[in-house]
Each structure stands twice: as C-alpha cells, then as structure tokens.
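Here we start with a single chain on its own, the form predicted on its own, put down as structure tokens.
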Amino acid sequence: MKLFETKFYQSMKSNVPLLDRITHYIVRRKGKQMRPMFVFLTAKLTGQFQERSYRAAALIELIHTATLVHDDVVDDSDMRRGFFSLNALWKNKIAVLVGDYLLSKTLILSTENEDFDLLKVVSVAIKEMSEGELLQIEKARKLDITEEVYFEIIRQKTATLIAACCEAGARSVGAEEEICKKMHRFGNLVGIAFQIKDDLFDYTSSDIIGKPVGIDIKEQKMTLPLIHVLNKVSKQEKDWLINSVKRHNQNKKRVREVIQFVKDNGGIEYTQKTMEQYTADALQILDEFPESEYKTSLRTMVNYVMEREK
C-alpha cells in the first residue's frame, strides 16, 4: 500500500501548479482505501501479483476520487471525510475540471500501457455509476421503488466499483476468464452488503459516525429498511410513510417518528438478514479457493463490511 500510494499520486502528477496542489490535498486526505485493497488482494489470491496490479489500482482509485469530485459538486456538499471539499476551497467549476482530470488520467494511464482488459472493466463501472446515480434522482421523485428496483441502484451505484476492483485483480495478473467472472461476483455481493450497512446506519448510528441519523430520509432516499416495511403495511399507514417522507422530510419530529415506526415493523432485522446473506453468499465464493493469508485477508475485509461502526 505503501508503493501503491506514491504510484497512484505519480499517475495523477501534471505541470500545472494548481493541479498539483489539489492532487497533493487529496492524496493526503484518503480515506479507508478499502478498493485498492481488493484489487491487491484478489491479484494474489487468483496469480502472480505484477506491476499491472499496481495499475488497475491506480485505475480504480483515480475513477472513485473522480466520482467522489463530482458528487460533492452535484450535492453541494462542503465536507468529505471530515476535510473541505475540492468545491467548498476551490469552487464547483474547477471541482468538475479536477473530476474530469483524474477520468482523462484513467484512460491515459490504461491506454499507453495497453491495459485494454482493465480499461474495459472501468470502462463498465462509470457508466452504470452514472446510471444508478440517475435512476436514483428519477425514482426519488416519485418514490415508487420497489426492492429489485433498489437493488438494482445499489448495485450500479456501489457495488459495481467493488466488482470493477476484484475483477481487475483478477485480470492483472492473467487469471482465467472463468476466474475472473467470480471475482466480479463475489465484488458485487461485497459492493451490495456494503450499501446496505450504510443504509442501515441511517436507522441505528447517531450524529457521532458523520452520518446523522435520518439523513436518508431527509434527502427522500428510499433505502430497504423503508421499503420493506412500506410492502407490508396498511394502506393509511403507506400514505402517512409517503407523505412523511415526500413533505415532511425536514421536520425533525416526523423523521423521528418514520424511523421508530419502521424498527416497529421489523425493517431493521429484515435488512441485517439480507445483508447477511449477501455477506454469506460472497464467503462462499472464497471457500473455494485454497487456504492463503490472502483469502484470509479477504474474509477479514468481508467480515469487516458487516461489523464496520462507520
């Protein structure tokens, strides 16, 4: 992780002082660099780890620091892991440049060393980023989503990046096509056990994890402990949820009060269940590779995904 951090900052490096002084203040502010680990990880689980782990690493940790860019302009966001964001110091309009920077990086970096199998895995995963992110915003107005729906969000949302990792773990050090699936697989499981851990915290963390309780709600995000509980109601109690969360979303009280009611009916430990299923279901992938200090690794990871506190 080390090589890997000085690496990933040389591949973001240009001659433009003002470039390099953003590129330095993220790289010194990264957060719990979980993808990289995956993508190091599944490299040495599935072959001979190579210098080309380094750069589809380098590749999918320039494409999240891009969308995390974007997303902070699109959210107008001032805060990001505790730090001021690009847009809050240096306004949205350079923010979107430095984003489309770091993308433009990612096919240069690909490109000139021929990684076209790694490009491609990348190439896949911003484009349904793009579209979960979309399919979000469009079914927020309405809010008509169903549970495949969602899973479908959060899986292009989240869960697409984490198997864009693993995949391309598995790519860079030449693992057999077949191989190379089940690493995609098993990322998604993870990715989607992940998102659902964050939407949990919306129900059982406090102010202290930096996600304050409710925020979902108050953004009108539909997350699964409320869709749950939604399909199982009564009619006037769906209409007060709805109408709580499409008018009342602000209102402290109404939120507190969403939030009890779907603990009441058992939307809290329908969605540990899922998760845990999911979780489950990407272990079982693991077991069938070979005993190693990386499957080991991983199972840690896995594990840590379920019983993270932020």
Second form
Protein chains: 2
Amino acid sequence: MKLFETKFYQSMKSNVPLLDRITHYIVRRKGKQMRPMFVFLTAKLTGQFQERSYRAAALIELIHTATLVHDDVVDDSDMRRGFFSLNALWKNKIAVLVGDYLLSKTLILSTENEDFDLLKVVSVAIKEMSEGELLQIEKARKLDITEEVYFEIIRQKTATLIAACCEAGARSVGAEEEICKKMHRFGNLVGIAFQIKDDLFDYTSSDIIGKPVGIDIKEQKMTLPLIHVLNKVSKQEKDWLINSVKRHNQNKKRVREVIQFVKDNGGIEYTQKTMEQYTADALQILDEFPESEYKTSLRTMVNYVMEREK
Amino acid sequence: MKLFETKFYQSMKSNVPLLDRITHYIVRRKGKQMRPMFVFLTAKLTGQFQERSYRAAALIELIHTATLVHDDVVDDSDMRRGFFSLNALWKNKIAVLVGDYLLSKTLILSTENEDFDLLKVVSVAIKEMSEGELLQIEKARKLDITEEVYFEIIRQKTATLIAACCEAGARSVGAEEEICKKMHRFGNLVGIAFQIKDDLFDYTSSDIIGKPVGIDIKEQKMTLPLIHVLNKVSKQEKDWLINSVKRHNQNKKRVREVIQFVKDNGGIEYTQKTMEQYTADALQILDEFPESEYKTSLRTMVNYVMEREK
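The form predicted together with a further copy of the same chain is what I want next, because the block you gave corresponds to the form predicted on its own; please supply it.
Below: every chain and molecule of the assembly, starting with the one above.
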C-alpha cells in the first residue's frame, strides 16, 4: 500500500500549482483505500502480482477520487470524510475541472502503458456509475420505488466500481476470462452489501461517527429499510410514511418518528438479513479458490464491509 | 455531416429516460459543428476517408459536449448558444453526471473499436483543457497577467481540442506520423485564432448577436486587447485600468469606458493583427498539400474563424 500511495501521488502531479495544492489536499483526506486493496488481493488470489496491478489500482483510485470530487458538486454536501468538502472550500467550478483532470489522467496512464483491457473495465464502470446516479435522481425520490429499482441503483452507483476493482485485479495478472468474470461477480456482491450497510447507517448510526441519522429521509432518498416497510404495512400507515417523507422531511421530530417506525416494523432486521445474504454469496465465490493468505484477507474484508461501524 | 449526426445521436443513447431527454435537448441546441468538420476535412486531406473517421469525430464531439455541459456548472452562465444552459434548466448535479456519462461513452466507443491511437489524442486533449481552465481561474484574474500566460491559457483551453480534431482526422486514415503532427500544429494555430476572435467579441460585439459586450471585464478575465494596452500606456492610465477591473467591474458605465480606452489605444487593432498572423501560419501549413476540394474547404474554414460575426 505504501508503494502504491507513492505511485498514486505521482500519477496526479501536474504543472498547474492550484491543481497540485488540491491533489495534495485530496491525498491527505484519503479514506479507507478499500478499492486498491481489492485490486491487490484479487490480483494475488488469481495470479502472479505485477507492476500492472499497481496501475490497475491507480486507475480505479483516480476514478474513485474523480467521482468523489464531482460528487461534492453533485450532492452539495458540506462534509465528506470529516473534512469540509472540496466544494465548500474551493467552489463548484474548480471541483468539476479537477474531477475532469483526474479522469483524463486515468486515460493517459492507460493509453501510455497500453493497458487497454483495464481501460475497458474502467470505462464501463464510469458509465454505469453516472447512469446509476442519474437513475437515483430520477427514481429514488419517487416514493413508490420498488426493491428492484433500489437494487439496480445501488448496483450501478456503488457495486460497479468494486466489481471493476476485482475484475481489474484479475485482468492485471492475466487471469482467464472465466476467473475475471467470477471476480467481477464477487466484487458486485460485496459492493451491493457495502451500499446496503451504508444505507443502514442512515437509520442506525449515532452522532459519534460523524454521519448524522435521517439524512436520506430529509433528502427524500428511499432506501431498503423504508422500501421494505412501505410494502408490508397498512394503507393508513403507508400514507402516513409517504406523507412524512413528502411533506415533513424537514421536520426533525417527524423524521425521528419515521426512523422509529421503520425499526419497529422490521425494516432494519430485513435489510440486515438481505445484506448478509449478499456477503454470504460473495464468500461462496471465494470458497472455490484454494486457501491462501490473500483469500483470508479478502474474507476479512468482506466481513469488514458487513460489520464496520462507520 | 447528416450521416455523422445520426451516428453521433446513436452513440449518446442510454437506458435512463432522464439522460435521453437531456441528450435530445443537447442535440437540438447543437452549434456550428466546427469540430467534426475539421476531423472530416483533415481526414480527406491526408488519406482515404473511412468509418473510423466518423468515430474520431464522434469521440471529439462527445468530449466537446461533455465539456460544454460541465462548463455550464463551471461558469454558472445563464445562457449558452441562445438557449438556457443545462445548469439553469436541470441543476448542477445533473450537469456534472451527464458530462461524466458522455465522457464514459467516449471511452467505451474507443475501447470497443480498439481506436487506441485516437483515444490517446483525445485523452491528452481532455487533460490539457481542464488544466487550461484551472490555469485561467488561477492566473487570468491576476491583473498582471502576461501575453505569454494568456497564450498558454487559450492554447490549452481552446486550441488543444481543435488540434486534436485535426490530428485525429489524420490518424483515422492512417496518415504518417509527420503528417499527423503537422495537422496537430495546423489545428493548434486555428484554435488560437478562434479563441482570440472570441475574446475580441467581448470588445466589439453588438447586442444583436446575443453575446453582450464587457462580460470578460465584468468577470475580471484579462484577454489580449486589455493585456496589450496595459503594457503600453502610462503608469497613471495603467492604474486607472487596473482599478476599473479590480473595483469597478460591476459598474456598466466604467466598463464601457474601459472598452473605449482599449479601442482608442490600439488594443483591438493589435489583437486583430495577432489573430491574422495565426491564421496566416495555419494557411501556410495547408500550402504544403496539393490542391483539392478538401484543402479549399479547410481554407474557407480558417477564413471563417477569422471573419465570423458571432
């Protein structure tokens, strides 16, 4: 990871001082680095680790960073990972341009090294992510969203990049087509579980971890706990829930009542079980590989996704 | 161009209804289509036109559209090409995502067809454009900007994409490396002339063509007419000019006075002459090719860049 971080920082360098100040700031606020770890571990699980695997990880981390930077514009969120968002600090226009710059760096890194197989994986991921976000904007605020649409949204906006990590890891070491596809499926399952966990936090998180509860409801974003409950309660209760999200989403007391109602009606339990099914399916794919320290680490990461507290 | 438009529209298709509504809107407000024309004409000038040339044009037009969409966020401009900007109509978040989607479509189109040489040209262009815009944000508002920095900014933010058009046109028909580089230089010269002309409009345009005068001054954007005049007038006049741009840039009367001062001190004349030098250099490159209808059309386009009224 140390070696990767140096290479990654190198890949962001530019000759515009403003850009270097910003990328320095981005590197400082780096998160869990889950994505490069998935690339490295799947590369090691499926073949002989090599220089290309670093580039695969850098590609995906650049894209992930670009989407985070663009997300700062998109969500107008004031806080991200505990720091002020780029948006708040440097304004929208710069955020958009820095995101574009990082995307172009990804491209150049690929074309210079002729990593076209990796680029293919990555470009499909970018397309699916932007489609997923747009689908969410279009659908998630419709209060009659189905579970099916919910899963399509989280697959596209979150799972697709983790799937790309795992597939790119395998491709970077020249694994067979079938293994690459298997790793894609593995990443997809882990990614969906990851997003379900994220959505659960909106109902179960405490203020301690920095992410307040009820933001999704406030933003009229329908996620699994609420979608599930909507489909099983009485007409009268459903009307109350929809009315709460539709008209009283800025009322803190009412949002707390909705959260409590979802808890009392098994929304959390159901969501937790669904997530566990996804991680179980992911672990089953790992079972097909012989035991190794990489397999153990991947298993640990899957369990981390499910059990993390933030 | 008809055939190209059909193919281009196809390449934007998605399975998200919101996206299709937006791309439909983008296609409707299409501009001069100068970029695809440069691709086609340079392709025909330097070799045998083929299917790949359409893809080269689609690649660049997708990127151009993506940057325009992102620019809507960047500039927070309310009008573009006479329509309301995407930003005003659909909000920032959607503009960013649609731009990303279009960029990813570009990538997928290239990787699917293994147009890696074209992709290389295009990714360098994206990087330079975002760097150019950031450089402009950082430098252009510094009131002591030099001509050198001005030319570096317009080369990166505008000329680079037109250079990419001409280079990609030549690459799409398998022209020799030297010819590809020559076409790149040609596009670069035309692009710089194009941006100089654009900057001139801020001093010479009338309300009839929809682009009001003095916007750059209002936004404290230093362009060639003003930069030139600043460097030749007395200390006292310079102080008055800088003070006008710095503190009185929202005062319409004062902005008009600055424009008049620039005119009276040869700023327009100098800028016009500089632009003409760039187009002359561009035409000289064309001279090296045998006469053909494509060469004539390219010459016409170069003259159009210089003589256009909007």
